[in-house]
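In C-alpha cells, one chain follows: the form predicted alone.
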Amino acid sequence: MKSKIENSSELPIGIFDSGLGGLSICKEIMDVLPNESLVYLADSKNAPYGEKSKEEIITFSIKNTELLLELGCKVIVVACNTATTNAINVLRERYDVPFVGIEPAIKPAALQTITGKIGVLATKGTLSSDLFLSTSYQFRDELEIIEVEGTNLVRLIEKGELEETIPLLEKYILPMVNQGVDSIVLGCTHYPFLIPMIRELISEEISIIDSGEAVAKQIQNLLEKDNLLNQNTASNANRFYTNNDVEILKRFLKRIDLDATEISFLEF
C-alpha cells in the first residue's frame, strides 16, 4: 500500500543525499525558489551509496523517503546520482509523493559537443545501473563516452579534505582530457564541490556539467503544475539533518552561504 501525505503548498521540499553532496543541489532549489523551505538528510553514515549493493541502497533510500514524509515534505528530491539510477522506480511504486532524481547530464554534453568525446566522473554504482546504461547508450552512436569511476572522491570530501582529492583528481581527470574530451559531466552531486580543483586542472574550452540547476527547474514546474509553489515567505524555514559529523555540515553550509533555521543530528 501506498503512503500518503497531505497536498500543501507550505510544506517543505525534502531531499536526501548519502551525505552531504546533495547540498550543491539544495543551493541550486533555493537560487531558483527562495520562497520555498527544505528539510535535508545528509546520510554520512552510510556514505558512500555507490559502492554498496542495489538491495542496500533501496533500502536506504525507503529509510530516508519515509523519514521525509514522516517531517511532513510535500515533494522529495532524490539528491544523489546512484540512489536516482537503483531505487526511484522502487520509491515511486511504493509512495503517493511526487520524487525528483538525479542522473548525469549525459544529453546537455551531447547537445553542446563538438570533438564527440565526453567524459562522465560517477560513482561505480551510478556507472553500473540499468539507468545510467541505458541513458548512455542512446548516445553511443553519435559520440564518445569515456567513463572514469571517482573511487574515494565522495570519502574525502565526507570529511570535508576537499584539497586531498587533486592527486585523484589528475589521476581520473587527465586521461580524459588527453582523449580529447570537450564536456566532463560530474555524475555525482558530492563533485562539484570539487568544480574549482578540476578547473585548475583543464582548459577553460572544456565545459564541466552537473544537473543542479536543471534539477532545481524540474522541481518548479512541478510545483506549479500541482499548484504546490510556497506563497508564504513567512513560512521559510531550512532544516539539515545528520547522522554523523554535525561541524563538517556547519562548513559546507558556511562554505555554499546557504541560510539554515536549524543544523542538527539525527539517528537514521
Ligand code: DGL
The other form holds:
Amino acid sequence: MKSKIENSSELPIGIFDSGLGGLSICKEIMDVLPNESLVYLADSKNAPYGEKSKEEIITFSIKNTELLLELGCKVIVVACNTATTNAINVLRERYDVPFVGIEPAIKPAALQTITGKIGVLATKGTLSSDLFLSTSYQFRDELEIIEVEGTNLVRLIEKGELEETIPLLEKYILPMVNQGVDSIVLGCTHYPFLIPMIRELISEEISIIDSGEAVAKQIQNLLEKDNLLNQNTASNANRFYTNNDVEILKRFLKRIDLDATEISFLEF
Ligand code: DGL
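Could the form predicted together with the ligand be shown next, to go alongside the form predicted alone?
Full assembly next; the chain just shown is listed first.
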C-alpha cells in the first residue's frame, strides 16, 4: 500500500546508502543546495550491498526509506548505485514521496570518449542488475564498455582503510587502461573516496567520472519543479546516523569537510 506524506519545503532531504559512500553525494548536495537540511542514513551494518541478493537489497532499501519517512523527509535520495539499480522501481511503486537515484554515468562517458572505450568500476550487484544491463545495451554500437567488479573495495572503505585499497585498484584499473579506456566511470558512491589513489595509477588524459554533481542538480530540479526548495534556513540541521561505528562516520565527515549538526548511532 502506498503511504502518503505531506510535502513541505522546510522538511529535510533524506539520503541513504549501504554505508559511508553516500557522503560523497551529500557533499555535492550541500554545494548545490546549501539552504537544505539533510538526514543521512549509513546502513553500514549491512554493507556491502553489492554482494547481497536483489531481494535483500530491496528489503534494506525499504527499511531505510521507512525510517527516512518517519523522520519526515520530503524527498529520498538513494545514494547508492547498487540500491538504485536493484530497488528504486520497487520503492517508487510503494511510496508517493519522490525518489532520486544514482546510476553509473555511462552516458556522460559516451559523450566525451575519444577511444570509444570506457571502463566501469562498480559492485557485482550493480553490474548484474537489469537496469545497468539495459543502459549499457543502449550504447552497444558506439562504445566498448569494460566492466570490472570492485570486490572488497567497499569493505575496506567502510573500515576506513583507504590506503589498503591500492593493490586492489592496481588489479582492477590497470587492465582497463591497458585495453585503451580514456574514461573510467566510478559506479559506486564509495569510490570517489579513492580518487587520489586512482589518480596515482593513471595518466592525466584519462577522465574519472562519477555521478555526484549530476545527482545534486537533479535533486535541485525536482525541488524547484515541485516547489519544495527550502526558503527558511533558520532551523536548518544536517543529521547523520549510522547503525555501526560512529567514530568512522565522524572521521569521514571531517575528511570531506561536511558540517554536521548531529552525528549519532541509531539502531535500524
Ligand atoms: N555505495 C554503494 C554503491 O554505490 C556501495 C554498494 C555496496 O555496499 O556494496 O553501489
